[in-house]
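Below you'll find only one chain, the form predicted alone, shown as structure tokens.
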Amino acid sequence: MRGFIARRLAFVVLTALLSSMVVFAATNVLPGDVATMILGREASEQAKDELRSQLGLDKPLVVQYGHWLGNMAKGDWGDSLSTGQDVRSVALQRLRNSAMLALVAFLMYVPLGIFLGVVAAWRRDSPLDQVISTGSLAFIGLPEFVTGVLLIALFSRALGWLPASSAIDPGSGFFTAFPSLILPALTVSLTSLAYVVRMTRASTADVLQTDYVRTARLKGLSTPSILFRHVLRNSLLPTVTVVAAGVGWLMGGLIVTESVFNYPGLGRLVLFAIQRRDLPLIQATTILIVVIFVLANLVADIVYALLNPRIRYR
């Protein structure tokens, strides 16, 4: 199981090194010159090169990236070009934010969509489990700024049991901000909910149909001991990848719920800092992003091979 881990965390390693020479290639061929941005249109080239010097940006690509990365791994990550601020408090901050707006949302979906998957498929082709699977995918193909003020409209404005702005205090704590948290976070769990249903009812009505579980049946075993026994722990493989990637949505995707709610999570300030072109934010957070994607594979991988012994020796 170590040597498993070992190669998992040499993936993980490099795959973070390939992404921030990605994500560092691509911030650099945006559209736009960044000292005009910061000077203005009216600011002398004299001026615009001096800043350019300042901030490294004349010298050679590969110089700038290895002056870069070895920053971010020091963790000086700079300064935010457009406000100022220290890029790494202020990214930490927002990852806090998205982190709560997670933890919510992934506790409403992901076991109540494992739930009824395996309900569904427990109950394949009956009525049952058409209600489930019809219900689950009401909102999936809506948008989710349609679904948010959908949910703000009854929770907010008619029942008025929950706020319409999710916009917190930087310094909440999560039982202070989890009221804000609901409406946000039922938005998401609305739309990634099917995803976790389908997969795993697809999963499980294939294991259902194995010779070990009609073997179970057989000797008269009851529903609960072989749903636990012998049937999730392999149908569960494939549900563990959703979820994983679902992680990494929940931390830096959700631009479009955290922007309907107004509130502040890791999403919304890497739109902020495209929207002004701010190289040091924009690298920050994506390579932030990137890193909690590959950290999520990572558990997921360690899971397979909790659930499926065969896989740690590949």
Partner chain sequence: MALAATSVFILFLFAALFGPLVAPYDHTAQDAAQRLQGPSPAHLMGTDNFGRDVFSRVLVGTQGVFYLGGAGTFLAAVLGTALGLIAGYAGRLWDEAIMRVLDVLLAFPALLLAMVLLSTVGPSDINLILVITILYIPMFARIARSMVLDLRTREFVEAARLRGESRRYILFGEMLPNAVAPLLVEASIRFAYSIFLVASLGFLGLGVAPPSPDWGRQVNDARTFFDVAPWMLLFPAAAISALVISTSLMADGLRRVFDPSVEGRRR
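I have the form predicted alone already, so could you send the form predicted together with its partner chain?
Since only the chain itself is given, any partners or molecules it might have are not part of what comes next.
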């Protein structure tokens, strides 16, 4: 087990390094000269040259990469070109906001998804199952910006229950922000809900066909007892993986959802950075998301291995 985790961890570090190269390379071929961007078009060539050597832009790309990576590791993520703020503190604050949003979404879709999946499997091929299965497939097909816009139309414009914009003060606490979190959380939940439902349904249906469940039924055990003591223990294994891997999926969904609702999270910060071609901000936010994404997958693997003694530790 320890060897397995060590190997996976080494893989995570390798992936993070390689993707930082991808990000660095991609952002360094961005059109536009950084010195001109900072000093303005009227600046003299001499001033631009000085700034370039000050920023290390005259050195070979490999040296620049090493320098940049060292700074990132030390926690010096540079200053935003468009706002002048310290990238690290802004990015971490937005990350916290995204985490609040993700938490609310999690609490919405995980329990509901498992419940619907188990119900669908228990009443397999009944009309109820058809509705749940087809419905979940339909939700996978709805882009977040469509659900988000429709939810705004329904809950804030027509009914007036919840705010249409979630443009809270970026430093707000969880309970102040909570009313603004509901609609965006609901928006990201719908897609993820569908994945959890489908995975739970498939694995529960499998477990329900095993001999030990048949034995439990023939013994005359009550339905809740069969479900909780025999079925769920085994059938939720794949669901755990989907839920953990879903953290990564959420990060992608958050980019769109946060911009629909103007919510000050990491996703909207990435979009802002890309729109402004703000290099330090693009680099930091992108790598932050990649690291979270890879770590979430690592956790999914480890949890799966811990829960399932049958898996071979490659």
